[in-house]
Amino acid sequence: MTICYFSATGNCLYVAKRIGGTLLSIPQLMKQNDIEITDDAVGIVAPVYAVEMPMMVKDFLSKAKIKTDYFFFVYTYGMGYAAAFAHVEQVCREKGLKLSYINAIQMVDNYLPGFEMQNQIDTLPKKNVEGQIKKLLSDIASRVETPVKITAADKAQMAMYQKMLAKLILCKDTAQGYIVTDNCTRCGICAKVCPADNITVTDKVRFANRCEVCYACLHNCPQNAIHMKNEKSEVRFRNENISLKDIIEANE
């Protein structure tokens, strides 16, 4: 089994590790000219962005040649996932890839403009993450199939969210609005955890125009020196089972 994952604050990496098999980082795979994955089962683990997958994950699905009898997709989310399942089915259908199974694991949402992070962290015990993962592992082991039918309501919801949030979630220039405070020591961690190679650190931190809006740089900065004008709080998050070294190894 092969698992391809995209992770900024560790939730998806943790789920990928729990599923097991051969783990492949999507940001690292995307640096290859050709991506070919063949296995009896192939899965993707990625966070929900609005009602869809991250831009890089969508690009990965378009680029990769995947051959498998059992293809599955696992989302992580905090608040909800709405028509995100329908979006995966749509993307897979366009690629000619049969989606066998899809699920979503509720965890901590790292979307700083929408959530007060401490509240998200405090509600984590109520989400029974381990119970959700246990069910997920059982489904995958049994090769459970969950067909997704795209309804008219799904299509309307996808169109609405994509129009409303395009400038917030799907904007490659987002990071250029980040604020770097005097707490910055120019350690370079932000550049190492960025999956899009969007950050350079010399005499100052500089952001390019290929941001994935994953917030890895904000949440993993050791000095809490990177901020957004519209963030709900200065509290930051990384999955307790995943180290900073893990994020760097996955995204650098």
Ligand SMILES: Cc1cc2nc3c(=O)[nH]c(=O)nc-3n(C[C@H](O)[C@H](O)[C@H](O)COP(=O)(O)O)c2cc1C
Second form
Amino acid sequence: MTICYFSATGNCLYVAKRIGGTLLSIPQLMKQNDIEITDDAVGIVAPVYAVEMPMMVKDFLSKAKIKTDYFFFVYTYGMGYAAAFAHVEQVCREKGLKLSYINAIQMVDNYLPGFEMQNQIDTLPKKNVEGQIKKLLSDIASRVETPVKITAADKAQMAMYQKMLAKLILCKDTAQGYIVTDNCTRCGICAKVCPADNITVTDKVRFANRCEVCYACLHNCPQNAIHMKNEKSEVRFRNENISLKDIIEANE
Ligand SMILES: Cc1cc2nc3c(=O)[nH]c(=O)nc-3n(C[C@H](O)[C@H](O)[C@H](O)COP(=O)(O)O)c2cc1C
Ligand code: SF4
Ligand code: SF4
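If the one shown is the form predicted alone, what is the structure of the form predicted in complex with the named molecule?
Then the entire complex follows, led off by the chain already shown.
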């Protein structure tokens, strides 16, 4: 089994590790000219961003040649995934890839403009992450098929979200609005955790216009020196089972 994952704060990396098999980082795969993945089962683990999959994961699915009898998609999310399943169905249909199974694991919501991170972390036990993962592992082991039926109402909801949310939130120049405070030691870690090669650190931290809006730089800066004007939280988050080194190895 091969699992391709995208992760900024470790939730997806943790779920990918729990599923097991050969783990491949989508940001690293995207550096290859040709991507071919052949296995008896192939899965994607990715976060919900603005009720759809991250831009890079969509590009990956368009680019990669995937040959398998069992293709599955697992989201991690915080507060709601609404039309995100419809987005996977749409992308797979356009690619001609049969989607055998889809699921979503509710974890900490790392969306800084929306949530107070300490509250997200404190209320995590209520989400019963291990229970959700246990069911996921059992489904995948038994090769459960969950055909996704997308209704006209789902499609309408997806179109509305894409127009109202995704267009506003998922902008490639987002990081250019981030504020780097004097606490910055120019250690370069933000550049290493960025999955989009969007950061350079010399005499100062500079952001280009390839941002995936993943918040890896904001959440993983050891000095908590990167901020957004509209953040609801000064506290930062990384999945308790995942180290900074793990995120660097995944995204560098
Ligand atoms: C830009 C952005 C948008 C997000 N949008 C949603 C959303 O629409 N619904 C949701 O439940 N969580 C949303 N989240 C939260 C993430 O999906 C969630 O925290 C995920 O588990 C993060 O995975 P990671 O730790 O592997 O990066 C969003 C996060 C970011 C950074
Ligand atoms: S990780 Fe933080 S402290 Fe290090 S260079 Fe980036 S902003 Fe500065
Ligand atoms: S600049 Fe920050 S938010 Fe944008 S892709 Fe890189 S790590 Fe993610």
